[in-house]
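Take a look at this single chain in structure tokens; it is the form predicted alone.
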Amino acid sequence: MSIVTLQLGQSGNQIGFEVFDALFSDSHCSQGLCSKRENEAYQASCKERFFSEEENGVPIARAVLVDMEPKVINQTLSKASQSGRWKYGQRSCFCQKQGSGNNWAYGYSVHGPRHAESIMNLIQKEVEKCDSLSGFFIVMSMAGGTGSGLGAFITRNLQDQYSNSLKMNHIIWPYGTGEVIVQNYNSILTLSHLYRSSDALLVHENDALHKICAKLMNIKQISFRDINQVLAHQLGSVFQPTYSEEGSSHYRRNPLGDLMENLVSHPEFKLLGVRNIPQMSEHSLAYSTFTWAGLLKHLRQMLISNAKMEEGIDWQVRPPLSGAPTPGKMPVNKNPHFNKSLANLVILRGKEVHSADLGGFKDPALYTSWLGPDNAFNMWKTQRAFNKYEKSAALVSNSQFLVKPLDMIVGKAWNMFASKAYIHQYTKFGIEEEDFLDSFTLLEQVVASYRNL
């Protein structure tokens, strides 16, 4: 089954396009460490969810790219088609004259009446091209207007269209420090209609993998694209094939809905993030040698301690005890930094994938009490390694991971509104004070219901 990916604004296009590229990549990478046949299998399982064949032989993405500017645009389809190994289609492409100006607003109230059937044909074309759709896999920012508002938009359109078919958006969080004065309303805003119209939030930190661009890649001066090949590379982790059940040799064939069915279990709960081990410059990898005992027993340390890397994990945190005294006895947090998850999905891929031991996952401790590991922890695998790295896994938890940033953000939001700052540039686009309240009220229960895990 078939992915359909838009690329909404800069930051979705710039993204979208490392994403692409590093999947082509990897899917022909010749260090798969598996058999000719079993590495042929996974490239046409890779090119069925995220390429369509062309006349000369060169894969298309399918993808729809969408930006009020058409600088990013041109840059991408034009790095794209300069790769030679795969491009986006001539027909696949919607840009304007004039962006947003970082004013969610804007995007949502006038881009996107003005511009979404235009954009809705394109989509449909794309779908058309799909033997069977598995969904759609929507990349945008929340900081600016035209990803974030415009994004917002489609996605409620994509709902109503294709009602029947999985929406995850993929977001990228601000940076604390904040790129843009508004940005906190833009991200209340975009959060809470994503919450309304999508199936899954699949969030990215900009703050984390600046840490990891940093501190494992060793990168001095760190750039977007840094920070989106980092980012592709984790989404690759996640999105490549993998077997459909313990000892098959099938790949699996519909991952947005298996990832569905693993994580989002209630549509109170639809924020996952992504964990990734190891993540490493080529000159490391070169002196490196790993072990699934090793890699998983940090992956798992990294879970419960909401640790995005594996360098600087707090080891003291440790999941509270079975049969720990009823809550009402208990001391308030007891236990502050520990990560509870409602679901974890863990990825294996590369040698002796096999004799990898997933039992320090499957710890009752770790869950929310109602619901057991049994149906809140779940493990793919391949022996096809991933990126030239022997053994990688990955974690997709669907867990209290977001509280604290989605907590502040939402804090800095109410500041902003209960002094009326900016409002002005809102409310002349047709977005109310009802509009911003009814947000914070939504947000403010989704951190609610999941510190109350």
Given for the second form:
Amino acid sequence: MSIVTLQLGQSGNQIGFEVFDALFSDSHCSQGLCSKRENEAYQASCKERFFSEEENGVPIARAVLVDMEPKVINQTLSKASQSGRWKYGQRSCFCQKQGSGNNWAYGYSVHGPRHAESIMNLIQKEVEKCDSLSGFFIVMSMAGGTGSGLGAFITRNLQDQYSNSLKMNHIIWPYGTGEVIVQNYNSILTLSHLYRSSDALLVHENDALHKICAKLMNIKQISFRDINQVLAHQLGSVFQPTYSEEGSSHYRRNPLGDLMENLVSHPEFKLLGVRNIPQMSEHSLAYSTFTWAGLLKHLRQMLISNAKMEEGIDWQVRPPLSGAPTPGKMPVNKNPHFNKSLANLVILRGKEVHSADLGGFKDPALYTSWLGPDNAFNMWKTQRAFNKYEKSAALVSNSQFLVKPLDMIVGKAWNMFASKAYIHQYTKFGIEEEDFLDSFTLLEQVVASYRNL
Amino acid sequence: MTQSVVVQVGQCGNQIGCCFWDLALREHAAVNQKGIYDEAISSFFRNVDTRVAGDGGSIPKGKICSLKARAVLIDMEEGVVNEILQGPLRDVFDSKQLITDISGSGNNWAVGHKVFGSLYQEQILEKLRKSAEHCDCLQCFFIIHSMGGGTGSGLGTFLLKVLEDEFPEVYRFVTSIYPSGEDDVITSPYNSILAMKELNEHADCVLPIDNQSLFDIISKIDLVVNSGKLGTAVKPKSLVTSSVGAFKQRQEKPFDAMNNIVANLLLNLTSSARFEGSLNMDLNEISMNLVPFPQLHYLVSSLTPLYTLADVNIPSRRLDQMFSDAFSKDHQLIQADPKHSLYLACALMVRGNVQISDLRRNIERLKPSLQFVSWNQEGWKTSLCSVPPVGHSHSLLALANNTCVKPTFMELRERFMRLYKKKAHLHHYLQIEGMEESCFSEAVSSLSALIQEYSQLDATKSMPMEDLPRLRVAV
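For comparison with the form predicted alone, would you give the structure of this protein in the form predicted in complex with the partner chain?
Now the complete complex, all chains and molecules, led by this one.
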């Protein structure tokens, strides 16, 4: 089954390009550590999911590119076609002349209704090229105006028009210290709207990706391209083909469905995060070897302590002891930093993958009481290595990991809202104070729900 | 991509405008080596086939034939505009986009605003409509004028109302030259205050600039250029003050160097909208992020570096110096000290080979020494444009919505009151039809209200920051 990707705004388009490039490079990589036949099956599966074929053999990304001003799309299209290996469809773009001005209200109330029809038509054309549709992957940022506002509008349209298809929104969580001054307003409006119309929100935080670039990749002058490439690597390790079960002989067919079935079982809990291990520069990769035991131990602790990468992990954080506390005594393990999970999915790729022991992830102490590890935990194992990493593990998790960042954004937006600063820019385009209040209410609910897991 | 139209009004406005067009051409020539008329150029220039009679047929794509500035030149004296039309830029201007008169406004806002306003309203509208028609998607009007005189001040602000009524969706960015203390026009305080009221009510964003600051910057540059210190050879084209005649040591006209600074400001302001980058910033994002309340739309600007030293490799220390300088009071284009006042919002627009990590490192470094209003502690808007200005490897334009504009306004009000109390020169104004004393009192009230807003914000500076109680939800 295929995934149709919707790249929205500057962020969405810049990232989308890196993701397709990473997927393509990996599927054509010679160091798959598997048989030729295996590799071909992998390539074919990747292709079915993400690329369609053109007459002269150059694969075309299953994507629709949308932006309200032309510069980024032009750049994205030319970068893709310059590579010569894959490209975007000639008529898969929708562009306007003037951007959304970082104004969520403009993206949602002006651009949305004005251009929804054209955009939905493009999406329909892309859907028709698929033999079978797994769903939609919408790449967008929360901080700006187009990705966020128009993104929210289009997602709602997708819900109406393709009510049987799955939608996953990939959201860029902006740096804590501003890229955009009104980013907190734009973020709360985006999140609250998406929570109602999307099936899952897969979040990547700029701050986390930045640290990975600095500490693990050792990049001195970090550019957005570097950040996007780390992101693309993480997404690739999740979305590239995997086997369905132990001993299965074919790749999973429904990437989005399988992902969501495991991870998003309750409509109140839709926030997903990705962790990947190991992550390093290609240069260092050549000199490194790992054991599954070591990798999984680190990955588990990254989950428990809410670490974004394998360096600087806090090993003191432990899950609470299972069983009821002795009456009259306080529970011995009070762990304010413990990151409780609702559901986890571990994806392993590479050498000797069958020997990997994931017992640590099946510990009931990691999960909420109302969903035991039998339902909450899943694993997918694939021999074919990813992106030249002899062994790599990805963790997609529905956990408390975003509680603090979300709480922070809501808090800052609330403070700003109390002073009424910038509100006139939103009411100008039909987003009233009530809409803000609705968003605040919904998100406080989400924060509370996750806190009480 | 969108287009912008520059409306240059009065002597000062036209002189600055002239410098701006010269620099804009140079910049596009440097970036656009193949001579193709692309979207970046189209933001400020039309491509015209001069063989076609009349209007000159517009050529939307392809090779550059003849570039015409998207400009409207207005002056009630002929001197400056005539000079422009006889100078090296004469072919850049469309001769039909001019409005001139002979007598001048006599440094009288009322003459500019009321007399010439009504006299030329139709013509102004016609020229503006024409220039808008030539645009595929008009986003912004840039008005350049001075506040102290009669034409720029009076007619320039009359224009704002016309623009607001006729093109309500198009942004109005005003670059205003404020008179310095030793201004030789006695009535400049009157003109400025009367103009301020219009700016308060009809401008989307104002970039106040004063001559004294520009002059101080020139002096600083001269010191370095002429000091002849070893190892401090300055690249000639890299001066923020340089123009076509950059190879000459002394500028021919006294104000050229100063005007070029303002011209560079406008170029840098629009660079991220015209050229590509990893974090674009369009013009509509400027007012969205920097104007938290409609009345508080005055942005203090600073440009760095002022010059590039001849040694080529810029280690990050120098890059960091560029960021530090942007916040020093010596680099601001008005007499202001943002570091010791309160920030409502700050934009950093970077050009050249600078990456997000450089930007973030410097924000982290400088943040502790700056004070932001409690509800906007992370009030930073940033942009990265890949294309540096001509002669530089990178540059930074900082725009601050900061209470440090208050002293400028208060001083202006004081100078105004000194004259007004004695009713000095008032009759020159009151004898103009439509002018009454209430115009003056309303204007000064409007300014006082604005000053009051800034004062109230300043008062919050030393208050402890409290997090407001959040909504409680049932779980």
